[in-house]
Structures are given as structure tokens and as C-alpha cells.
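Okay, so here's just one chain, in C-alpha cells, the form predicted on its own.
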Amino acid sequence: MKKVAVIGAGISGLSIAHCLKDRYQVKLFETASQPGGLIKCERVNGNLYHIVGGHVFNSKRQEVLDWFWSFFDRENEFVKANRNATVFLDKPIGYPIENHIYEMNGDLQEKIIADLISIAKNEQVTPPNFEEFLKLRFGNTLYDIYFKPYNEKIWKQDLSEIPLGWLEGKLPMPSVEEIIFNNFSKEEETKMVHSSFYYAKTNGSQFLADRLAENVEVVYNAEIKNINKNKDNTKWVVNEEDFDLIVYTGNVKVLPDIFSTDSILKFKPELENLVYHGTTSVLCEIEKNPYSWIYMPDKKHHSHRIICTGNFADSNNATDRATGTIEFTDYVDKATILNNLRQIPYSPRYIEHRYTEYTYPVQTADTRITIQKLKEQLEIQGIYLLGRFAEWEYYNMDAAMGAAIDLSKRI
């Protein structure tokens, strides 16, 4: 068997390892002491803490579902829940917000209806960027009260500078007719990937990572600073061991420092300019509520959402109080966090917080072109990129699994 080194034991690395292990001898190298990457969880005072986000599983792709359930007992190890998200605008409004216009006051309803009539006349217009997409799809009123303030909290930049490539599969894309029908019929959103989802009864997404780390070889606490060719220039040397192929799931920005070949170094200026955001996540006790996600556009505080992870599984809570993870984009210090918590609904009480520098890749119009050219250069040399920050794609967990399945077929 040829040997494959997989750099990183997050969900992408673990997935590709399983996809390849029947045909190759696979070894994973992970800098941390446990698997999981962005889906890692830990216990704090008995409460389950999703350090980045609140990762749940479902997929619209049957191949991904079949692959995933080959590792797990759906009936005994998971709970299934319907997504029950809300937008908090002085009071909870159903999500997606455009399906719940009927819950708003009369003045807002009139403005939104006028917007929708105007949109219907221009529905064939192709938006050039994220800002125009939101206005043309939902109208100026919904844009002003929700989409603009909420997304500015997340992206920390002018929405007109954000291209549309990242949107696919991330947001519902209703027509005016669908919005009107959904409000008349009080139709719930069922087209999103996670309109319903599965969640592990114990330890959340860490349970997934731990299970997928079984039956594959993982070297933990392995900091890979550089990878070079062997003396014969025929194989790659990782931790003094020769490999035929490498799947890299780490951060593509540091790739030129690890593989210092001329073909990779020429991409260094473009890779250095890639834009990203981090997340400060705050584990809190919160008032009991029926929600899974609470989106918060209010400008009086900096946080954009509460992920009510305590509602995903009873075992996530150490007491009879609920827990949730409150997210802030980029670094926020503890004093600022505590001040913001006073402005946030459901009376959050601080337990712990953590800042993760790389959580959300931001694409520009040239990002995918750059990454594709880099991939072409790398694959000639037996190096493959996979994962959110290796490919600079805004993958959810199921999309990362799908990308691993697709890559394994190409390899």
C-alpha cells in the first residue's frame, strides 16, 4: 500500500482518513492532544462547551448520510430535533424572518409588503454582491432591521464587498411568491440543511470526533513545522517518515512555510492576503427557552447569536438550568463580554470564554481562482488540500464530509 499523511485530525482529516484507509496506509498528524479541530468540545463545571459554534449533523446528500451512519447508531446514540430558531427584535420573531412577517407590528408589515411588491417587478435582476442580494431578495425594510445589522456584526465589513459564492446551501432562497405563501400558510422552513438535525446524546460533536478517531492512526501533539522531500526526491518526509501522498487540512496561509518549494512560495503574497474572522465564544447559563439558535441584530451589544446547546441534549447541562454559547466575532476581552451580557436577552450568566483566531474564512472575488490554481500546482506533487481553511471554503460539518468523499474518489 502507498502511504498517505493527513495533516490535521479535525472533521475533514478524520473523514478523509476513513475514506482512504482501505486503499492506503494512512496516518494523521494532529497538533492538539485530542481530535476534532473546530468541532471540539470540553466540559466546564460539568457543562458541555462547544468551543466554536454548536455543531449538529444532517445532510441533503444521501451519500454523506450513508457514510456518516455507517459509524453510528442513530436510534441509541443520537437525538433528532427540529430546528427552532428565532430572531430577537425586542421579542422573538420566527426564523427565517421573511416567513414570519405576520408576527410583526402593522407598520412594519405594510413596509415589508410594499418592498415585496417592488421586488416582484425586478426579481430577474442579478445582484453583484451580498448587500444587493439581501436587498433584492428581501427588501429594504427587512434589510435595515435584520439582515444589515446582523451580518455587519458577523462580517465586520461593508456587505457590498462580500461576494456571493459562500451563500450556496447556507441560506434559504425564497421567491416573493414563496415568502407570501409562507406567511399566509404559516409555513415553517424545511429546505435548509439543518431544518432538522441529529445530535449526540453525550458529548455533542466531540463524540463524533472521538468515534471517527477510532480505527485510524493518529499522532497527537505533533507540530509539523516543515515537510520536505526525501534524499531521492521521490517521497515526502513527515516526522522522519516517508509518505507517497499528503492531504493537508490545516491553514493554507501557512502552507508556504511548511512546503518551501518554489511552486508554493509564489502563492505566498496571495495567501497572506486571505481574509478571515475569529470567534470569541462565551459559555453561559441562560433562562430556559424553547430555541436552538437565537439571532440578535440589536446594535446595543456586539454579540450576533446565542446557540442554545443546552437544549440539544439534557447531558449538556450540569444543573436544571439551561446553557448556551454566545458568539462574538473576533477577539473580545472579558470586561467587554461581561458588559455585553447585561444587554443580551435571556439573562446570560458567564461561565467561561475562549477566543479562536481562525473560524470563518472570507472570500473575495479572486479567492476561489487562487485556491484552484494552488491546488493544481500541489496535486502534481502529490499534495491535496481539504477542509474549511485549507480550501478557504465556509464548510459546515456535513459539507466537509462530502468534500472528503469527493476527494477520496479523485485520489
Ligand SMILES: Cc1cc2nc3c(=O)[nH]c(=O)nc-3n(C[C@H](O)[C@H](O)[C@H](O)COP(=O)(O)OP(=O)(O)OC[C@H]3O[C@@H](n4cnc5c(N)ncnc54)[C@H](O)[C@@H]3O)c2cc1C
The other form holds:
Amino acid sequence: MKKVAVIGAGISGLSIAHCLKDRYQVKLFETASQPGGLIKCERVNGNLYHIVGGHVFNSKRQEVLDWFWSFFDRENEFVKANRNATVFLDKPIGYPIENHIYEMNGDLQEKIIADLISIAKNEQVTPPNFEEFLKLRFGNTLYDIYFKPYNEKIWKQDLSEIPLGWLEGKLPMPSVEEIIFNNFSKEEETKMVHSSFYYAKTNGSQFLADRLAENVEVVYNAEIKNINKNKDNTKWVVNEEDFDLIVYTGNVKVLPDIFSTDSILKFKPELENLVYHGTTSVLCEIEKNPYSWIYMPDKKHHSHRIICTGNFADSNNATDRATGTIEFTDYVDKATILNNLRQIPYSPRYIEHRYTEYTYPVQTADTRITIQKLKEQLEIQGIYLLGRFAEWEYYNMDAAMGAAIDLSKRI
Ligand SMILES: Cc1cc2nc3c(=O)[nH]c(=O)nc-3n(C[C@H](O)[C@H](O)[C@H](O)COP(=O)(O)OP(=O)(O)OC[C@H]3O[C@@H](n4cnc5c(N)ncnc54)[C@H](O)[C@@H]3O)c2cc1C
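Let's see the other form, the form predicted together with the named molecule, since the form predicted on its own is already up.
Whole complex next, starting from this chain.
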């Protein structure tokens, strides 16, 4: 059997290892001492802490679902829940906000209705950027009270500078007729991938990573800093062992340092320019509430959402108080976090926080072209890119699994 080295044991690395292991001898190398990458969780004072996010699973792709459930017992190991998200204005409003205009005060309702009528009357134009997209789709009032402040907190950028291509396929596209219909009929959103979701009964997304790390060979505490050719130039040497092929799931920005061949080094300037954001995730005790996600456009504080991880599984809470992860974009220090928590609904009480530098890849107009050119160059040499920061794609777990399934068919 030919040998494949997989760099990284996050969801992408673990998935590709399983997809290839019947045809190749596969070994994973992972910097950390446990599997999972971005989906890692820890226990803090008995509470489950998603170090990033609060990962839930579902997929619109049947092939991914079949693949995923071949590793797990859906009935006994998972709970299934419907998304119960809210946008917290001065009170909780249902999510998505455009379907719950009827819950707002009369003044706001009148303004939003006038906006929708004027959108319906206007001719369809192609919006040049994210700001115009949101205004043309939802009207100025919803833009001002929610879409603008919420998105500015996440992206830390003027929304008029965000090209639309960046969010392709990820944006809700309801027509005015649909918005009105959904408000009259109180229709719930079912099109989004996480409108219902699965969550492990114990240990959250770490349970997924731990299970997928079974029956594959993972070398932990093994950060791969260099990969060179062997003496006769036929194989790649990883951790002093020869391999025929490499699947790289780490950060593409550091790829030129790892391989340092001319064909890869020439991409260094473009890779250095790739834009991204990090996340500061704060584990808190919060008041009991019925929600899965609470979105917070309020400008009084910098956090954009609470993921109510304590509501996903009872075993996530050490006491009868609920826990949740409060998210801030980029680095925030502890004093600022504590100040902000005072302005956040549901009386959050700080337990722990962590900053992760790479959480959101940002695609600009050139990103996909650059990565595609790099992939073509690498694949000639037996190196494949896979995963959120290797491909600089805004993947959810299921999209990462799908990308692994697709890649395994090509290798
Ligand atoms: C805030 C947030 C919330 C999210 N919520 C959800 C959700 O609810 N549901 C969902 O489906 N998805 C969610 N996602 C997306 C999900 O986290 C990603 O799709 C997924 O974790 C990406 O996995 P990956 O393996 O591609 O990358 P990573 O998880 O980054 O894994 C890469 C791994 O490679 C290792 N590595 C890197 N370089 C080296 C090296 N040189 N040597 C050895 N090892 C190396 C790293 O240590 C890491 O373990 C969320 C993401 C974020 C940021």
C-alpha cells in the first residue's frame, strides 16, 4: 500500500483518514495532544467548554449524513433539537428576524412594511456589495436595527467594502412575498443547514473527534515544521518517515515555510495577504432560557452572540445553572470581557475564556483563484489541501467532511 501523511487531526484530517484507510496506509500528525482542532472541548469546573463556537451537526448532503452516521448511534448517542434562535433587541425576537416582524413594536412594524413595499416596487438590481445586498433585500429599517450592527461586530469591517462573492451561497435570499408570507403564517425557517441539528449527549463535539480518532493512527504532540523530499527525490519525508502523498489540513499561510520549494514559495506574498479573524470565546454561567443561539446587535457591548451550549445537553452543565459560550470577534482581554458581560442579557457570570487566532477565513475576490492555482501546483507533487484554513473556505463540519469525501475520490 502507498503511504499518506495527513497533517492535522481536526475534522478534515480525521475524515480524509477514514476515507482513504482501506486503500492507503494512513498516518495523521497533530500538533495538539488531543484530536479535534477547532471542535475541541474541555471540562472547566465540570462544565463543557467549547473552546471555539458550540459545534452542532447536520448536513443537507445525504452522502455526508450516511458517512457520518456510519460512525455513530444516532438514537442512543445524540439528541436532536430544533434551532431556537433569537435576536435580542430590547427583548428577544424570533430568528430569522425578517420572519418575526410581527413580534416588534407597532412603530417598527410600520417602517419595515413601508420598506418592503418600496423594495417590491423597485426594479431588481444586482447589489455591488454586502451592505447594498442587505438593504435591497430587507430594507433600511431591518438593516439599521440588526443587520448592520450585528455584522459589523462579527466582521469588524465596513459592510460596503465586503464583496458579495465572499458570502456566495451562505446568505438568506427570501423574496418580499416570502417574508410577508412567513410573517402571516408564522412559518419557521427550515432551509438553513442547522434549522434542526444533532448534538452528542456527552462531551459535545469532542465526542465526535474522539470517535473519529479511533481506528486511525494519530501521532499527537507532533507539529510538522518541515517536509522535504527523500534522498532519491521519490517520497516526502514527514517526521523522519517516507510518504507517497501528503494531505495538508493546517493553515495554508505557513505552507511555504513547511515545504520551502520554489514552486510553493512563489505563492508566499499572496498567502500572506489572506484575511482572517479570530474569536475570543468566554464560557459563562447564564440565566436559564429556552434558546440555542442568542444574536446580539446591541452596540453597548462588543459580543455578537451567545451560544447556549448548556441547553444542547444537560451533561454540559455542572450545576442547575445553564452555561453558554459568549463570542467576541478577535482578541479581547479579560478586563474588557468582564466589563462587557455587565451589558449582556441573561446575567452572564464569567468562568473561563480563550482566544483562538484563526477561526474565520475571509475570502476576497482573488482568494479562490489563488488557492486553486496553488492546489494545481501542489497536486502535481502529490500534496493535497483540505479544510477550513488549508483551502481558506468558510466550511462547516459537514462541508469539511464532504470535501474529504470528494477529495478521496480523486486521490
Ligand atoms: C465560532 C465557530 C463556530 C462554528 N460552529 C459550527 C457548528 O456549529 N457546526 C459546524 O458544522 N461547524 C461549525 N464551525 C466550523 C467548524 O469549526 C470547521 O468546519 C471545522 O472545525 C474545520 O475543521 P478542519 O479540520 O478543516 O480545521 P481545524 O479544526 O483547524 O483542524 C486543523 C488541525 O490541524 C492541526 N495542525 C495544523 N498545522 C499543523 C502542523 N503543521 N502539524 C501538525 N498538525 C497541524 C491543528 O492543530 C488542528 O488540529 C464553526 C466554526 C467556528 C469558528
